[in-house]
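The form predicted on its own is given below as one chain in structure tokens.
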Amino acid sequence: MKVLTVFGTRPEAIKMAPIVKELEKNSNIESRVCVTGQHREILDQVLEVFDIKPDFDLDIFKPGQSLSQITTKALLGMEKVIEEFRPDLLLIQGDTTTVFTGALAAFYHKIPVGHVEAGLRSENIYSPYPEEANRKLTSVITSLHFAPTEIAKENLLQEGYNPADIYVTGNTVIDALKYTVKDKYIFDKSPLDSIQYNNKVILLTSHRRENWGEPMERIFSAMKKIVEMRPEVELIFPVHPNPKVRTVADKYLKGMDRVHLIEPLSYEPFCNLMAKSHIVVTDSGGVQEEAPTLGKPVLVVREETERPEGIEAGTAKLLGTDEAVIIEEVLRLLDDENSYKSMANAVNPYGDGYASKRIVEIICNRFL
């Protein structure tokens, strides 16, 4: 059996890497990897961590390109790869433009699609944008839906998909953490190697498109005030390279004591930084799954989330982007030990670290 695994961004690579490793173990599967390069440098960092060498690299990245340009370049590039390799199954993960174009290219060639992390829904087609549309469009042309949770499965059932094609597997991001988080991890560069992690370290990540502009201004203003109010707090912010993020980050946070604006981290140091932090404030999707595995409360600075499992389990709290609310909730976790422990000790709803193994077993049962 020939399986083509396709991904293009860092989050996809992280969640697909454990599956690639499982596929490589199976002598009945001829596994090939195609990367679109929708992200470039930060994608390559993940490939290096997991020792994955792509068989096909479309290398579509270009600074400032539009969604239409990403879509057309990825679709045309994928067509050539499919015609050359002629896979029996194409695997994709998540909700990026690479995911949708990979599924569409497979559909045009009548190749079954396996969608890892299927069934996530925010029910607002413009939030997250364009991810909510990407995942819903992808579901329409998917043959095997690998839902990470029961809630994701229920979303698919409500939309009318065949129950026989939906499998609850857990989330492969938990599998990936087993490769990377180490008890005595040492950072290889300043300032991360000199920070006192027994202090109240807050890790901030913010880059999402729907937060550009005023929402991001409110988020960063709130974080600035929290650092000013609390001398025990250190803020670490790996700043996304997009100028729409960097300009606002510099406006509010550059030059402040106890604020560390650093370059984006590769996957391994980022996971270990999460493990050493006290609180995580984020608009990321994957971080909402990773941080609870490490026992870290997650405050989600978005208006909606397609990951309600963490909210329901109590590992994460959805704040929106109101400045006063963000300040209030961060201070609550800093000051109230019971509130902190109730989030830190909540049961992670995203799996047990064996999702990749389940997915490959399902593929074998269906195709071999």
Contents of the next structure:
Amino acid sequence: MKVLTVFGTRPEAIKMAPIVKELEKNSNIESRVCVTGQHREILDQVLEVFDIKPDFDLDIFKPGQSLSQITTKALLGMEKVIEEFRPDLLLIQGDTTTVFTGALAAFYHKIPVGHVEAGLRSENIYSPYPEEANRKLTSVITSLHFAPTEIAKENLLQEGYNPADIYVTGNTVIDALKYTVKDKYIFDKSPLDSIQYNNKVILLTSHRRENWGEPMERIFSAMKKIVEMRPEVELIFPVHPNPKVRTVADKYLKGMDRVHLIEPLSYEPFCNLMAKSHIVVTDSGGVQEEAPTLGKPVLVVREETERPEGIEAGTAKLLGTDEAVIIEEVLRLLDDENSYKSMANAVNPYGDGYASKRIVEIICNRFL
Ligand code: UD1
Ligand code: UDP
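Could you switch over to the form predicted together with uridine-5'-diphosphate, since the one displayed so far is the form predicted on its own?
Below is the entire complex, every chain and molecule, led by the chain shown above.
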């Protein structure tokens, strides 16, 4: 059987890499990888870590493209790849523009789609934007839904999808994480090696479209004030390459003592940095899944989350983007040991590290 795995951004690459490795091990499967190149340097970082050499690279990246440009370029590029390789199944992961166009291109060729990380929902079509729409649109043209959790499965059942096509597999991000976090990790990059990790290190990431502009200004302003108020805090922020993020990060945080604005980290150092941090503040999806596994309290600076499992487990808190609320909640974790301890539990609501094996087994059972 021929399987085409398609991805285009950093988080998709991280979560697809364990599946690509499993597919490669299976002698009954002819596996090919197509990257759209929606991201470039932060995608290539991941390909390098997992030693994946794409068979097809649509190379659509151009800084500052609109959603329509990404969509049309990826769709046209994928059409050629599908016509050349003629896969029996096309796999996509998550909710980016690459994901929706991958599913659509397969549908136009009547090729079944396997959707990894299916069934996440915030139930607000504009938040996350455009991801909530991407995943709903993708579900409609998906044949095999690989739901990471029971909650995700329940969302799909409520929308009327056939239970026989929904599989709860765990999230492959935990498979990826298992291989990266090490006990005595040494960073090969300054300034990460010289940071005092017994100080209270706050790791920040932020990139979401619905936070662009004022919400992001509030988040970064809150972080600036926290660093000014608390001399024991070190803030580390690997800044997403998007200029819409960089400009605001520079405006509030550049040049401050105990603030480290750094380039995006490769996956291995990033996860090990998370493991050494005290608190994680993020609007990322994947980071919300990794932090609970590492026992790190994660404060989510978004209005909605499609990942309620961490909140139910008590390791994540949904703050929104109000500056005063962010300051209050971070200070609570810094000052109140009980609050900190109640959130700093290593729990694993997102998977056990075997999701990719399960997914490939299911594919074999259904197709071979
Ligand atoms: C995309 C996904 C989002 C996902 C995020 C993960 C869409 C619409 N958005 O958002 O769901 O959470 O990836 O990071 O699919 N850039 C670079 N180099 C890169 C990557 C990005 O310079 O390697 C800059 C470019 O200026 C680019 C901008 O970032 O135009 C935004 O990239 P884009 O792919 O449109 O969206 P993200 O915000 O990264
Ligand atoms: N990540 C990384 N380097 C960084 C920041 C994040 O490798 O500097 C990883 C992180 O561990 C997670 C993924 O990138 O697995 C999340 O990507 P992102 O936040 O860009 O996207 P989202 O998950 O929000 O779609």
